[in-house]
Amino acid sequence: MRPLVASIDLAAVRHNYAVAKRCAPGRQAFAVVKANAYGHGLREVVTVLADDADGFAVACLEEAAQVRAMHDSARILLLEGCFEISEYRMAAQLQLDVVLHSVVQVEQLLASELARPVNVWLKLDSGMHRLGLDEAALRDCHARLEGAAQVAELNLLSHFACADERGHSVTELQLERFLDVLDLPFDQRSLANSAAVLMIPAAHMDWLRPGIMLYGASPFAELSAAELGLQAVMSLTAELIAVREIAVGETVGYGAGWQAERPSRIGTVSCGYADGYPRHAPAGRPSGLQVPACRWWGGCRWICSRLI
């Protein structure tokens, strides 16, 4: 067996959940755990949160319909929307949270025929530019989704586009978008990502959205973790397989990025980029890296991840 090993805290991930529920008292938090929980297992984070998150955050049906098979009461929010008209149908059967970010959307759920309403999200488009409807789009679509069969709660939401770059003139911009059309009546309203939540507190409103920080890594590039109260959720673990001794002037791994200035030891981990290790991740064993049981380990001045 290849002598490399990914474990997850899942302590860790309702550690960090309670750190944004401690950040804004009185809100309620979407776990957000689309893409397999970001990797970290989308069945075992949904169990370990089922007794303390208030909902969950996916980007598809098939995801969702994950999340309900193992919690049945659970609010269950459809990031993306549905993709065509059929599968409103299948949305209202999931019980599921709607984001609705087009106008398209908005007519596909008005023309289908639903065994109950579901709650809309109606996505403003508040700066990031990627989906989303523009203010006057969605005060239109507002007037048409207020009092329809098809919707039971109504209710706003964006995304931040730099939240994570603190002070960035963007983020002021998006957050005075968003309160322009509070003067709608909508029954709940969500902004805040897992920067704002550690950041922003007036963009906490009813619903904040968790993501990265769950899983333990910081938004900000200048804030570690830890000095956000994170956790670490996934540690990656290698065995040195080989070493070998460099000459003076001779180069290390790919493009040559290394050259020794002496005679040097030099350590080769069972783990590459095709292990999701970072491609552009510099070259030298970083902080944290554990290499157990390893009989070379205090002999070795150098690790290069990016040998294999």
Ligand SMILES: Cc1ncc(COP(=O)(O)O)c(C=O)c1O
Contents of the next structure:
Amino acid sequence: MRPLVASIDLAAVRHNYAVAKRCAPGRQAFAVVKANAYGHGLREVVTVLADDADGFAVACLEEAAQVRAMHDSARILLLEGCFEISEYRMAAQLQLDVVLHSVVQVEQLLASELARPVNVWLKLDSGMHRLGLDEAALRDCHARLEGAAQVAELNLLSHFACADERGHSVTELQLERFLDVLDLPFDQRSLANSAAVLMIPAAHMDWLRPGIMLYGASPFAELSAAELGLQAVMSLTAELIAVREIAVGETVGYGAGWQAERPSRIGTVSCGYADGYPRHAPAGRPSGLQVPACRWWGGCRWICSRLI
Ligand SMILES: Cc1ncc(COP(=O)(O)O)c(C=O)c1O
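Pass me the form predicted in complex with the named molecule as well; I've looked at the form predicted alone already.
Now the complete complex, all chains and molecules, led by this one.
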């Protein structure tokens, strides 16, 4: 068997979700489990959070259906909304919370005949400039959706661009723009991703949307996960599958990216970018890499990922 194993510590997911909740007492939190729970396993993460999470946030209907099959009462937020008009009926059947980030989506929802109304999250483009309505369009859409037969709750959502850089002026601007539309009647409001959950209490609103912090990673370059009280969820272990001696001046790896300045013993681990190891990781030992009991020799100077 190839000696490369990604271990997932599901207890750490529960711990990290509890950290998010402790940051904002009294608020609810969608555990962001999109993209197969950031690669950690949707089924496993939803199962371990089943009793704790107030809701789950996913990227598409297929993921939502998987979560609904495991959890018949959780709120499930479709972060990008529906991709075509036919999906609204399914969203209603699955009792999803649906983001509407464009006028087209608003019109498609209003043109749909649904078995039951859905909770709608109107997305404000507060400054990220990827998805969302500007203020004028949002006000217009709010008026069209208020009281519509397809709408249960009418909610407001936006997403930060720079919350992971503390004190960034864009974050302040985004918060202001969010607050500016709160003269409209909304049932629920949601703004905070992980960075804002951890550092911006004014952005907590009614529903948090922690993603990366659930998996034990810090959103901040200058603060470690441990400093934030987070526990790592994934650990990757491997064995050296070859060790060789390299003479001074010889190079190692793709692009001949590392050159021996002295006679060097080189260990190769069977793990590369096809496995998800960053293609452009710098040479040398990545932070967090531990070399426990090397059966070859404890003193290899460099652990090289074999880039396959
Ligand atoms: C709309 C939305 N909310 C929340 C999140 C979670 O963000 P983070 O992983 O920074 O916590 C994401 C992730 O991309 C997102 O797209």
